[in-house]
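Next up: just one chain, as structure tokens, the form predicted alone.
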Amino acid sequence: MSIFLDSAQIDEIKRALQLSFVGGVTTNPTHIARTGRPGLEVLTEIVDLVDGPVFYQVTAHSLAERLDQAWEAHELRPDKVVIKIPGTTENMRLVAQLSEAGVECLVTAVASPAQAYLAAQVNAEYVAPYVNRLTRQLGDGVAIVRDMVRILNGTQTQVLAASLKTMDEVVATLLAGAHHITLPLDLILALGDHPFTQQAIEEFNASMQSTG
């Protein structure tokens, strides 16, 4: 079970990285362009920080060409870098294709069991489904991860579950049996911090110092 940041900036991969327990980084499009600077480009700083895996997603139009992006981010680190595919029918073609060569995948956007189930007969090594978001569309996002889970059992393909907002959230979908999560850097660096926490330390001062 491993955290992942969702991020392509590198001041908070940084800051992430200096956890300890942040196992890798998860981009996308979206990250990729608030950068302003070239895909591969940030995924090449990225995978020279990171010692974990290192998620980029491909976005051509054409399944040749997706292809062509795909292995042109593998071959810049075949140790780290995950190719991310969405999730259509059509491309479980180039998950095939890729997983057949060593390459890892990741089939992002899966909103459904039946996608999930797709993905591991083309040995998909994760799927991300978007967890807010599906319970914003669908109603509960979840159960959905719940039902993904159970389809997966016995499969090699893992769920990496994405679009988490809360830290209820959070929990709610790791005791749904998520087997990984990526978050945003200010949600990571609330997962260890409680008011009651903070309530005992400050009474444990108090108490220290009353004592001399």
Second form
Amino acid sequence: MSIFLDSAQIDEIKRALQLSFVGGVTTNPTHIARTGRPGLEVLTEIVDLVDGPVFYQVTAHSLAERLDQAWEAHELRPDKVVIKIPGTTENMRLVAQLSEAGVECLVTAVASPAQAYLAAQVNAEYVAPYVNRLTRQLGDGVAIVRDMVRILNGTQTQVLAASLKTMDEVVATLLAGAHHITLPLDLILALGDHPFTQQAIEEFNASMQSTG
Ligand code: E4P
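Show the other one: the form predicted in complex with erythose-4-phosphate (E4P), since we just had the form predicted alone.
Entire complex below, previous chain first.
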């Protein structure tokens, strides 16, 4: 069970890696566009920093071009780059071909257990449901995660839950059985803190001071 950072900002990635529990980085085309730099240039810098997997999405118009993009990204660091491919029926051919060739793939933006089932048929390593977006658009993103986990039971395909916006949503998603989560830096930084703990620390510190 890994926690990934959802970002392509180098300063955020460096900060997250200092924490020692962040297992890799998920990028998406929006994150990459925000850097104002070419995607492969950003990806190269990220894989040099991160020990674990770095997820990179293909965006080209045709299937053949997306396949070329996938190979180009994979060949930068075959041991680290995981190719993100949006979950369409047509794209499953791409996932099948890449998986068969030993390239790890994540089927992204999946909204239904049927898409997750199909991703498992073509040996995707991961599927990524966007929990908060699913709740806003379809009603209950956590329930969709729960169904995906059930349908993927016994396959090699794991649920990497994305688009998590609050701590309650993170906990509900983990309780629904998500194998991995990806979070923005602010949520990662908040994971280990709680006002109760802070209050206890302050009380203990006050006790120490009163006894000299
Ligand atoms: C997943 O890898 C995506 O980067 C991301 O979490 C998408 O969701 P958001 O734009 O709602 O955060």
